[in-house]
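Only one chain is included here, represented as structure tokens and corresponding to the form predicted alone.
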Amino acid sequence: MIIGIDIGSTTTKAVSIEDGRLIRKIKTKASDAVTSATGAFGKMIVENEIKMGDIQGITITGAGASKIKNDIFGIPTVKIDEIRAIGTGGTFLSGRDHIIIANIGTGTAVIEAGPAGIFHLGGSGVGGGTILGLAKKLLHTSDFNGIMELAETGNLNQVDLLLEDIMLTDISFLNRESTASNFGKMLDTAGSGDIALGIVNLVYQVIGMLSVFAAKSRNVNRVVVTGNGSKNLIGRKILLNITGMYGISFEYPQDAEYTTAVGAGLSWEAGGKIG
């Protein structure tokens, strides 16, 4: 059995693989890379049941991964590299040979996964992060579940200036309910609903178009969502949208939010050894 676990900025997950097949899934926060990896393993063990001496080994992955300098608990660990990981983790759970991923974190990475290797093509800071951010200085509120309530009640139109508030017709591709510029509009009348749907809407917006632009620059027609991003579903209507316009169509494997540690753990033989 190996231990994948990825350390994240904000969420640590941790999963077991065994003959090459994805058995358990937890996550936790905590405050520091150490304590986050330490109590993933913990929980992982207790929570399941597992003996130690079942372990084969661990990997770890992630941004808070460099804070790690010794084996975990003994038992032999080592490091892989982010990308490397999301891009086997994305490849295994969406069970296809070439794939451009998603990966929506804190920011947003995206990745090519296929015979050739896999490749960083870019991202950008635009993530779950952005939400939290603007929606604790807009809305004075960083419950991700009350801002996403709250975007479930909006209506872009008083926020975002579309199309049809600046041409007659539609343009190109684009009809006229499309978005001109986020938060272009601003109304005073604007609620804290449609403030929260904006940024939710910016936010999908950015990653949809870098998405379209990677899978298009590649000549392939889908883009795997991976990451906690891959699970809110507003944001999968905006991704929706962007697809019946570009026709770059979204998926959303299984375990999506577990790819980086599913990913770390099919990759123990490729590892480094810490310390």
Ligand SMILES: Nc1ncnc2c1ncn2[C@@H]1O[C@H](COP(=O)(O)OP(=O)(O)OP(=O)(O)O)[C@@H](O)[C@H]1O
Second form
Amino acid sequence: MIIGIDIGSTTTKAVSIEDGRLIRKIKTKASDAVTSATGAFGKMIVENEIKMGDIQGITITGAGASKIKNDIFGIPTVKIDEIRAIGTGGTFLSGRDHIIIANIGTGTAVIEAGPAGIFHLGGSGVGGGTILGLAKKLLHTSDFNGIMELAETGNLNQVDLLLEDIMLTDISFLNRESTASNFGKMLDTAGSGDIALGIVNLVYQVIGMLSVFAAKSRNVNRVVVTGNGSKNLIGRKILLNITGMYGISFEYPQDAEYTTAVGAGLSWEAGGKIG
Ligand SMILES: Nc1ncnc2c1ncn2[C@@H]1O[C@H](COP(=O)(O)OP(=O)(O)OP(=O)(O)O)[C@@H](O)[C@H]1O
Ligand SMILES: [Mg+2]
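To complete the pair, please output the form predicted in complex with this ligand; the form predicted alone was given just before.
Shown next: the complete complex, the earlier chain at its head.
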């Protein structure tokens, strides 16, 4: 069994890979990389009653991986590049052979994975962290689920300048409800729900368009969405709207929030020495 650990900037994910299959998965959150990695490993072992002797190795990746300088609890530990881990995990979980991956974590990375290899196309600092940061100041909450509940009640028309506000007719393939300017209207009557929806809309529209341009530039018509941001149902609706306009589809594989950890676990043999 190999344990893959993804020490992300916000959360740490760990998975067990046995005979090339994803078996167990856990999530945890800690303030520093060492506590995150050892904590995730310990949680995986204790909750699943895994015997240490059954673990062949550990692969670590993610923003915090560079802070780990030694084998974890004496088990052979290797490190793998995060982009490679996302590409490998995204290919495995989606079951597709040529894809664009939009990994929505704290920030967003856009990756191509195909027969020619795994390539980092680019990304954006706009991601899940943007939702939490803006909500903290604008809505005075850091509770992710609370922000989403607020957004459910929101009306975009209160915060975004829509095409219908400035045009009498459609422009090319854009319909009248399309955003012309995120937060470009911001009426005095805008409430917390409207602002919450405006924040989520801003983040997913930026990521959606970035993904569309990446997909079109690589002649791919499908984007696999991974990271914690793939679970966001309002975000999925916004991306579906983009599919309607640009013809690029967005897919959400099962366990997509563990993509990076899965890719790490699957790449143990390719991993580099630690330290
Ligand atoms: N229950 C939750 N608690 C905290 N954040 C959540 C929750 N559900 C979703 N999120 C979102 O998930 C984001 C973190 O996603 P994820 O764990 O994939 O990132 P990461 O791997 O830590 O970061 P990165 O890959 O950018 O280094 C948060 O910024 C937040 O927007
Ligand atoms: Mg991540």
